[in-house]
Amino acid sequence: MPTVRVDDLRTLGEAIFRAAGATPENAAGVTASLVGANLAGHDSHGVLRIPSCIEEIKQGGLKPAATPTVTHETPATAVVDGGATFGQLGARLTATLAAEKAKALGLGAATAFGCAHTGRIGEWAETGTQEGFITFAAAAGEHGPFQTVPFGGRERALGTNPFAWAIPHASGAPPILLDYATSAVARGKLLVARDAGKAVPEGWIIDRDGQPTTDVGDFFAGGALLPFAGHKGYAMSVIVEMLAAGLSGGQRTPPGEHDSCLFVACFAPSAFGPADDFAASVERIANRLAEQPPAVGFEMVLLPGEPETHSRREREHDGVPLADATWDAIMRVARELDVTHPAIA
C-alpha cells in the first residue's frame, strides 16, 4: 500500500484532469475537493474517483470544462445548474450562495441540480461554518442509479443520500462535523473495500436475492445496500431526497444526464440571540463530553468531526495512503493521459 505526498497527490490529480481536458480552475477544484476527503479519512471521496471521472469524460457524460450558473436567485435562495461538469465545482458554488444570503439575512439556502458527483457532503457544510453559520447539507440523486433498499424492500429504489450538519466551534478551531449517508454505508467505502480485497461488516449490503452477505463482490453482482438503523435511516433517506432533489427542480433533468442535487440552508446563530451566548452554549456541551472518562477500549471520547481533524493532522504529515488496486487505476489513467510527474514510478 503506497503512501503519497498531500502535494504530489494534488499536482497529480490536477495534471490528470487538465490533460483531460478540464481547464485550470477546474482541475484545480476538484482535486482540491478529492485530497480534501483523503486528508480527512474518508477515501471513499478521494483520489479514488479520479478514474471513473476520467471515464465520464470519455464517454461525453461530464464535461470537464464547463462552468456551474446560477439560474434563479432571490434576497434568500438561490438554485444552481451544475452544468454537467465536476459535481464538486456545482455544490462549491451553492455552499458558497447559500453563506452570502445568510451573511445579508441571518438565514440562506441554495439548492443544485445537474450536477455529477458532489462529493463529501461534510465538505459543503464545513463552508458554512467558515463564516460563522449553523449549516446543513443534503444530497440525492433524481433518476439514481439507485443503490439502498427501502425499508421491508429487497430492490433497489434509493441513494446513498448523504446529509451533514455542522456547528461551529471556537474561533480557529474546525467545527462539530456530523457527516453520514443514509444508507448504512456510502458506496465508495464499498470500493475501498474491493480494492483493498475485504470483506465488509455484516448490515451493510445483501445480495442479488436479497440475503445479508459480508461479500463486497455480491453488492456488485447485483446486491443492494440496506439504509442505516433500519427504518430510521430509511425515513432520513426519503427526507433527503425530497429536499435535495425536489427543491432543486432534479425533476427537470433528463434520465441518463448527471443529476445528482444538493440544498444547502445556513443559519446565522445571531440571527436567534447574541452571538456569543450560542458560542458559550457550543463549548459548555463540547467540554462536558471532552471531560468524560473514556470507556474500556478507547482513550478519550471524541466530538463529532474530531475524527476528521486527527486524519487530517496525520495525513498531512505522513501522507496518504492508498490501496495498491487505487494507486494502480490512477497510474494507468496518468500513463493514457501521457501524464508525467515524479511520483509516478
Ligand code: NAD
Given for the second form:
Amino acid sequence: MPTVRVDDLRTLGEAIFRAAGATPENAAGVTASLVGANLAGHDSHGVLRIPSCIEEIKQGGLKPAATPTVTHETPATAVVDGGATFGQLGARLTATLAAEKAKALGLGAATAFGCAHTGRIGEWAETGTQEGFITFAAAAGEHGPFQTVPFGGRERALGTNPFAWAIPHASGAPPILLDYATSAVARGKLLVARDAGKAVPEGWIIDRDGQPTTDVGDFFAGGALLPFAGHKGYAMSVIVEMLAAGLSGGQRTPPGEHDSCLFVACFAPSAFGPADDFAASVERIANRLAEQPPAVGFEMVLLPGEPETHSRREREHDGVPLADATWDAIMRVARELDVTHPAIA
Ligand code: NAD
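Could the form predicted in complex with this ligand be shown next, to go alongside the form predicted on its own?
Once more the chain from above appears, this time first in line as the rest of the complex follows.
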C-alpha cells in the first residue's frame, strides 16, 4: 500500500486533469476537493475518483473545461447550473453564494443542478463556517442511477443522499461537523472495500434477491445499499432529495446527463441573538462531551468532525495511504494521458 505525499497527489491530480482537457482553474479546483477528502479521511471521495472522472470525460458526459453559472438570484437565494463539469466546482460556487447572501441578510441559501459528483458534502458545510455561519448542505440526484432501497422495499429507488451540518467553533477550532450519507454508508466506501478485497459489515447491503450479505461483490452484481438506521435514514433521505433535487429544479436535467443537485443554507448566529452567547453555548456542550469517560473499547469521546480533524493532522504530515488497486488505476490513466510525474516514476 503506497503512502503518497500530499503535494505529490495535488500536482499529479492537476496534471492528469489538465491533460484530459480541464482548464488550469478547473483542474486545481477539483483536485483540491479530492485531496481534501483524502485528508479528511474519506478516501471514498478522494483521488480514487480520478480514473472514473477521466472515463466520464472520454465518454463525453463530463465537460472538463466548462464553468458553472448562476441562473437565478434573489437577495437571499441563488440557483447554480453546474454545467456538467466537475461537480465540486458547482458545489463550491453554491456554498460561496449561500455564505455571501447570509453575510448581507443573516440567512442565505443556494441550490445547484446539473452537477457531476459533488464529492465530500462536508466541504460545502465547512465553507459557510469559515464565515462564522451555521451551515446545512444536502445532495441528491433525481434520475439515478439509484443505489439504495427505501425502508420496506427491495429495489433501488434512492441515491445515497448525503447531508451535512457544520457549526463554527468560536475559538478557531475546526467546526463541529455532521457529514454522512443517508444510506448505511457512502457508495464510495464499497469501492474502497472492493479495491482492498475486504468484506463489508452486516447491515450495509443486500444482494439482488434482497438478502443481507457482507460480500461487496453482491452490491455490484445488482444488490443495493440499505438506508442507515432503518426508517430514520430512509425518511431523512426523502427530505434530502426533495430539498436538493426539488428546489434546484433538477428534474429539468435530461435523464442520462449529470443530475447531481445540492442545497446549501447558511445561518448567522448573530441574526438570532448575541453571537457570543451562541459561541459560549457551543463551547459548553462540546466541553461536556469531551469530558465524558470513554466506554470499554474506546479511547475517548469524540465530537462530530474530530475524526476528520485528526486524519487531516496525520496525513498532512505523513502522506495519504492508498490501496494498491487505487494507485495502480491512477498510474494507468496518467500513463494513458502521457503525464509524467516524479511520484509515478
Ligand atoms: P461516515 O459513516 O464515515 O460518518 C462520518 C460522520 O460521522 C462525520 O461527521 C464524522 O465526524 C462522524 N464520526 C465518525 N466517527 C465518529 C466518532 N467516533 N465520534 C463522533 N463522530 C464521528 O460517513 P459516510 O456516510 O460513509 O459518508 C462519507 C462521505 O461520503 C461524506 O463526506 C459524505 O458527504 C460523502 N458522500 C457524498 C455523496 C455525494 O453524492 N456527493 C454521497 C454519499 C456520501
